[in-house]
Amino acid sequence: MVTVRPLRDDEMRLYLEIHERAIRGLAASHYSQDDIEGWVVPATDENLRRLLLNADREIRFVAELDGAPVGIGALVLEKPELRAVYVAPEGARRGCGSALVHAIERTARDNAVTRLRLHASLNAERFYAALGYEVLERAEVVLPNGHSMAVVRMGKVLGRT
């Protein structure tokens, strides 16, 4: 059974661990090692402090599969942007990612957001398309290590539920 709940302040290390496991476990077939290394955010004290500071005011979620945390998600209302959905390999294709997206969309609608945008990784494009997101353009983002990584900008008009 999949449940989604808010991320607690004491779970920032868990957030980064799931982020890393998802990238290393699910994106390696679509990206180079340089991409992967630039994309992963190490769980250093500085990165944990920055995540806790939450300058973009992300609303963060955790997906649990049978009580075990396996996914994370984030929404930035001011952009409005679906900032992140990452699921560790053991939770992949078991409804965790979809549950996170639905929770993010519900929160967005509850805050009068009518359209969400996101940057999808190449390996996640089909996942988002299946949930109604449309490709806006193909682009590249510059990672902290200076390496450019291919992404797909996508968007969705949120309907009522």
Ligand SMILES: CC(C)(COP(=O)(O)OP(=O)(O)OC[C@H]1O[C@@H](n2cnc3c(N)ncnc32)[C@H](O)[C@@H]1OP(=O)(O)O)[C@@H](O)C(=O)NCCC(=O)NCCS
The other form holds:
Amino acid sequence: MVTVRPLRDDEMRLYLEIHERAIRGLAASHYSQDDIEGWVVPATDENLRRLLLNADREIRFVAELDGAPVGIGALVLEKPELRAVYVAPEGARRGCGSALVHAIERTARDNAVTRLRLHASLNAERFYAALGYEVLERAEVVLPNGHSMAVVRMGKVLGRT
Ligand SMILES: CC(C)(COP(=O)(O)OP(=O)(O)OC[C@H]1O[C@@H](n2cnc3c(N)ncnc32)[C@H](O)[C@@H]1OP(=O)(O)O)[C@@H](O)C(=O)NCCC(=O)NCCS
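Complement to the form predicted on its own: the form predicted together with the named molecule:
Everything in the complex follows now, all chains and molecules, and the chain you saw is the first one.
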């Protein structure tokens, strides 16, 4: 069974671990090793502190599969942007990613947000398309290691339900 709940403040390391395992396990088919290394955020004290500080006021979620945390997600209401959805390989294709997107969309709607945008990795384009997101443009983002990575900007108008 898949459930989604808020991320707790003592779970920043878990958040980065799931983020890293999802990237290494599920995105390597579409990206170079340099891309992967630039995309992963190592769980250093500095990165954990920055994550906890949460300057962008991300609303963060955890997806659990039969009680075990396997996915994370994040929403930034001010943009508004679906900021992150990552599922570790052992939880893939079991509906965890969709459950995170639904929780994010529900929270957005509850806060009077009517459309969401996101930067999808190439490997995630079909996932977001299956959830009703449309391609706006293909783009590159510059990673902290200076490498640039191909992404797809996608968007969705949120319905009432
Ligand atoms: C993209 C990701 C979040 C999907 O998570 P997930 O829990 O496996 O997704 P779901 O099980 O909810 O999939 C829902 C539907 O999306 C589509 N889908 C999901 N992954 C897909 C893939 N790799 N290729 C094609 N379609 C895919 C399918 O239609 C799927 O339904 P189905 O399994 O019944 O065919 C996960 O693969 C991931 O974390 N990838 C690495 C990190 C990443 O790129 N995150 C996105 C950053 S923008």
